[in-house]
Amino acid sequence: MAKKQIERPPVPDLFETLKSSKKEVWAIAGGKGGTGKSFIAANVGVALSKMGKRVLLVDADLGCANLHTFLGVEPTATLSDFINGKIKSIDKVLTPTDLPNLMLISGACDFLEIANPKHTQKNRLIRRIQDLSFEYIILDLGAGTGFTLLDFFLSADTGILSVLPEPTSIENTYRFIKSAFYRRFKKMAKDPKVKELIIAAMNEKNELGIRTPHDLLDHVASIDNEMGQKMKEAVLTFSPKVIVNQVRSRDDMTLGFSMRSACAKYFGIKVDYVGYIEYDDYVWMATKKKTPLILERPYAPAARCLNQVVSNLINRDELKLDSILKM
C-alpha cells in the first residue's frame, strides 16, 4: 500500500492558530527608488523568523510588487483580489514560505490601477492588516511621497527609512520625512483653516514663508493655540528610523549620524538610526538566485548587518558612533 502522502494545511487554517498578545507593525519606506526597501524588507523578516517570531511581510508597494521575487515564492492570490472584493477574507491571500512562520501577502503587481485605492478601500487594508495575528507585520512600501504610501507609513508602530549614501537619495529622505510629518498634522487638523494652511506648507515655495514644521507650528499656534499644541506634542512621538544601505566607507557609515542631527535641528525631528548595510556582492547573488540573502550566505557581510540592525529595532537601540570610531 502507497503511503499517504501528508499535505501541508491550508492557509485560513493555519492563521487561526497564530494567535499572540504582543504585535509590531514595521514599514519600510524610502525618498526614491533602488534604495533597496524590499531586500532590507524581505531579509528583516527572515532574520525575524528564525529568531522565532511569527511574520508576516507585506508588500505594499501597489501596482509594483516584487517583494515575491527576494523571497522565490510565487502567490496565487494578491492585495488587489482583497481591495477589489474578489476575495472577502484578507487571511485568504496570505501565501506560505518555505520558513514555516513566515508568511506573504503580495502585492497587486497585476493591477496598476489599484496603485491609489479610493480612501475607503485604502483604510479598510489598514484596519485588516493591522488585525492579523502575527508578531511582527512588515510593509515593504514603493518609492516617494503619495498620499496612500505615507498613510501606510504612519499607521506603523515603527517606520523605517532606507537611504543609500549619495545626494539624490538623502534629499529625497528628507524630503519624505517632511511629507510624512506635514501629512499626519493635517490629518489632525480640524479647523479649515489649519488644514488650507498645512496644504500651503507643503509647497516648499509658500508666500507664506513656511520653510520647516517649526515655521508650521508656529502658524497654527497663531490660529488655533490647542491645536498647536497638540501638533508639537505629536512631534515627540513622530520618530523614524534611518538605515543606510550599500555603505562603502567610514564617511557612509556616519551619514545616519548627520542625517539625525539634520533633522533635529532644521525640523525639530527625532531620528533614530539603526544600523548600516555594507555594500556587498553576495547580496545580487542572493538576489538572482531569489533567496534571501541570510539564508543564502548568513556569515556574508551585508547579512551581519543585517542582523545587528534587527536587534537594534527589536531592543530600540541606536547604533553608537563609538562603534564606528573604532573600526
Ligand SMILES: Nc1ncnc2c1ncn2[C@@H]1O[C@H](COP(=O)(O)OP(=O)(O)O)[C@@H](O)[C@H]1O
Contents of the next structure:
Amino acid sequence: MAKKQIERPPVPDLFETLKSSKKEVWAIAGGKGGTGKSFIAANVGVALSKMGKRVLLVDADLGCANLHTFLGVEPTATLSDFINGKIKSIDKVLTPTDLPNLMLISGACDFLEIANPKHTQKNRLIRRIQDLSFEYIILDLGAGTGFTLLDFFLSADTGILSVLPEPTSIENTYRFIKSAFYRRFKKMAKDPKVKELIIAAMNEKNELGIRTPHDLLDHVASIDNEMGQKMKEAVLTFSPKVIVNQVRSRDDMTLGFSMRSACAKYFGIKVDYVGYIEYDDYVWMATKKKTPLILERPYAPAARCLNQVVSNLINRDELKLDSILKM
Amino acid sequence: MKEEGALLAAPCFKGVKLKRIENQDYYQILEVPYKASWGEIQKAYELAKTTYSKGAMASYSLFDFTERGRILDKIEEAYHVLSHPEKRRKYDQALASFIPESASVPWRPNTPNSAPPLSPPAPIVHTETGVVTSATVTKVAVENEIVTGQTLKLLREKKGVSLQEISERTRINISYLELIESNSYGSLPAPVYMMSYLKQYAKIIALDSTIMEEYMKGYQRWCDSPRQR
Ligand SMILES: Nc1ncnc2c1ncn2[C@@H]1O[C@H](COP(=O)(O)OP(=O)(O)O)[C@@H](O)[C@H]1O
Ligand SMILES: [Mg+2]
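If the structure you just shared is the form predicted alone, then what does the corresponding form predicted in complex with this ligand look like?
Every chain and every other molecule in the complex is listed next, the one we just looked at coming first.
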C-alpha cells in the first residue's frame, strides 16, 4: 500500500446508508511515545474491517500524527482542518484506505498549538466523531497525560493502554491511569473543597498523607459522604484494557497479569489484560513498506497476537493465566 | 467508561470491591473466584509472589518496601488456608455466613465432574486432620515397610489434589502418573526420568522429598532385581 491516490467513494451517501445504532469507541493510549499505539490502532482497525465491520480510525495524536503512514495512505484533509473550522463537516475529512469499510481521519503534525483545543472545540469534536455511522471508531491518542487526551480516553467505551515490558513504560502507564481517574473525579466534584483535595492528592508528596486512591476517597467521604460514594462507584466502572507489546519472554507475557494485580491492590480498579503482542521483525518490515502487518503478513507472530487481542476486545474477554503458566 | 449511565453497564466486579487489603477475604487477596480449583489457587499464588517480589517491574513504582511486605504476608496467609482442603473448607463455611455468593458454587476437592449439591455442602468427614507431616509419612512408610504407589496416592488424596491437576501443572503425561501410583514398575520410564517426575510430583503436593526417595528405592530395587537382567 505505497502512497497512491485512491479515488474517493461518495462519502456523504455512504453515511446515509450506514446508519447504525450500535457503535463502539475504542481509545488507545499509553502514557509514553513508541509503545506501539499507532501500530496497534492501525492493525486493530484492519482486523475489524476484515471481519466485515465498518471501522473509522481517528488519528487523535494531534502532536505527532502518523497513523496514515501505518496504513500507507496520504490524507488530503486532517482533523486540524475540522478543529480550526477550515472544513465544516466532519465527513469531508475522511480518507479512504485500501479496505472498503475502513476509513481514516488523519491528524496533522504541523499544528502544534491545536494539541490543546478549547473546551467547546473538544466537545464538538467528541460529539461529531461519535455521531458518525460506523460500528467501531478507534482513536489513536498520543503520548502524555494532557487533559484533551484524558478526556478522549474517558469518553470512549473502551480505553486501551499499550505498555512495553520495561520499567519506564510501566511507570508511565500507572501515571496515566492515576491521571485519568483523578481527572474524572475532578469533573464529578462540585464542592470546591473536594476539588482542592483532588488536586492536592495528585501530588505524591502531599501534606495530607494521601498515598493511594483509597486514602483520597476516604478523605472525600469525610467532607461529603455522598460524593465519596459516587466516586467509589466511578472507580468500579473504570476498567481500562492493557496490551503488553513487544514481548520477548514468558515473563514479559505474565507482566500483564502482574499489572492487573498491582492495579487492583493499589488503585482498586479492575484492569483487563486483553493480551500481549510478540516482538516481531515483520512489524518493522511492514512499517517500512507502509502496509499494515495484518495485510502484509497475516500469519506473522505479532499478527496472530493482534487477532487474539481483537477477539478478546470484541468479546469483552481476558487472557487466561492458564494459557501462559501452562506452557 | 462513559461519564453517565456507566454504572448500569458496569462490568461484574468480582474481585476487589474497593476494599483495602486488610478488609479483603482470602479469595480477594489472591484474586481468584470463590470456586477456584486447587490449580488456580496455585497459579495465582505463584503469580502474586512474582508480582510483589523485590524490585518487580509491575509493583515497585506503586508500593514501597513495607507495603510490599505487608501484601506478601497477606498472600502467604491466604495461600496457607486456601491451599489446604480442610482449612479451606472450614474457612469457606465461616465465609458463607457473611458472603453468600462465596457459597453459591460450592467447591469440593476431587469432584470436578459431579453436579454441585443444592444446599450447602455436606461436611466432609475426615478421620484425621489431613495434614501430611513427616511424622504421618514416616508412620505410613514404616507400616508399609516401603513407600509404594498406594502410599503416594493416599497422601495425594489427603491433599485433595487430582492426578489431572498434577498432570496439568507438571506436563507429565497422566498415564505415567497412573503407572507410578499403581506400582507398574515394568512400564515406568528409566530411573533418571523417574527422579525428575517424582520430584515434580512431590513439589506439587508439597511432600517431603524423603518419601520420593523411598519410592525410588523400591523402584530401583525392582530394576536391579535378577529377573531384569
Ligand atoms: N510488536 C512489535 N514488534 C516490533 N516492532 C514493533 C512492535 N510494535 C511496534 N513496533 C515498532 O515500534 C515503533 C513505534 O510504534 P508506534 O506505533 O509508532 O508507537 P506510538 O504510536 O506508541 O508512538 C514503530 O516503528 C513500530 O513499527
Ligand atoms: Mg503514534
